[in-house]
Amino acid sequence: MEEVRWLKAMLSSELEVRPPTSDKKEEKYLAGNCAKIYRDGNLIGYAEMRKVGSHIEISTVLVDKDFRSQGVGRELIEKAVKQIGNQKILCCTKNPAMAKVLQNLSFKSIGWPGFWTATILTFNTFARLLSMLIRLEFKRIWRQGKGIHKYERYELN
């Protein structure tokens, strides 16, 4: 439970990410296809993956404040790529820590993913406004909105 905690809490402050759903959701996304990485026992680094289109895409990436600029994005990212294994992997990111990270793991930043991908890129976009519309979150969809065109893709094959 303090991991579900933990989670909602980073997703409740990072409005640049998925807004945070019940603990059973949570609960679900923790326990499912994640990257998670652990200091003295609690975790610090969280980052989903999830199939889209013909990419495995890296998403909700998640660090610790504490633990920032301490190659613990690094180390997730890392991570998370053995996990996939031989895919090809999809990152998006407008953050440019995030993207530094990515370019120094031989990440190639793309302009179109493919037809498919893109679709599904654009269709989980809205579902995600769409949340955030009912939810009345507008700060988080100000946030997210206000530099949607500085996001870069990223892929490694």
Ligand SMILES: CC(C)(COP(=O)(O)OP(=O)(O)OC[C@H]1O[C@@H](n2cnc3c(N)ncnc32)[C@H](O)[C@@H]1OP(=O)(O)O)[C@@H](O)C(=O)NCCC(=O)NCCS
Given for the second form:
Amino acid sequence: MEEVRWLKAMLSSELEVRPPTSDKKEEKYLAGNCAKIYRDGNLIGYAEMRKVGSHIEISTVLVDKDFRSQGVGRELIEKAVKQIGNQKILCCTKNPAMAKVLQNLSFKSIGWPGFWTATILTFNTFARLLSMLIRLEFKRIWRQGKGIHKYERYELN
Ligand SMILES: CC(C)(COP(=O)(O)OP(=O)(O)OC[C@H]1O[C@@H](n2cnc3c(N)ncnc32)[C@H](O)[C@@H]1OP(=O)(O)O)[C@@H](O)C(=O)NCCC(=O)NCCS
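The structure above corresponds to the form predicted on its own; please provide the structure of the form predicted together with the ligand.
Then the entire complex follows, led off by the chain already shown.
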């Protein structure tokens, strides 16, 4: 329950990621395909992984505010990459710190991710927009929408 509380608080305060859902759904996310980093038994880093076309996408990357710029983001992505194994990995971001983490780990900025990945990414974008509209998350929609042209796709092949 402590982890659900932490995750929901992080999702509420960070407008660049998906909105928080119910406790039950967040519990499922935490038990599912994700990477987690702990300090002194407390969850301080979290990232989700899911199949998107011919890639595995790493998304919803969150590091506790008290632990940022200490290498935790890097540790988290390294852990996610290890868990994913030998598959093409994709991460879309406009966050400069996130972009730096990815560049440092040899992810390359790519234009076109391929037909299937692009199709599923577009579908997921509309699904996320709908979920934000249903939750009346207008601030989040504005935040993500206004810088949409700044999103870059990073790939690790
Ligand atoms: C993005 C995030 C996960 C990074 O986590 P972190 O623990 O701070 O990452 P690290 O400490 O491993 O590395 C951060 C790197 O970015 C650099 N950095 C920090 N702020 C920066 C900025 N504004 N511009 C450019 N680089 C920046 C740091 O110097 C560091 O690079 P270095 O190792 O070469 O010095 C964290 O800031 C976060 O949770 N942000 C909010 C949620 C979010 O927007 N997630 C991304 C969604 S895709």
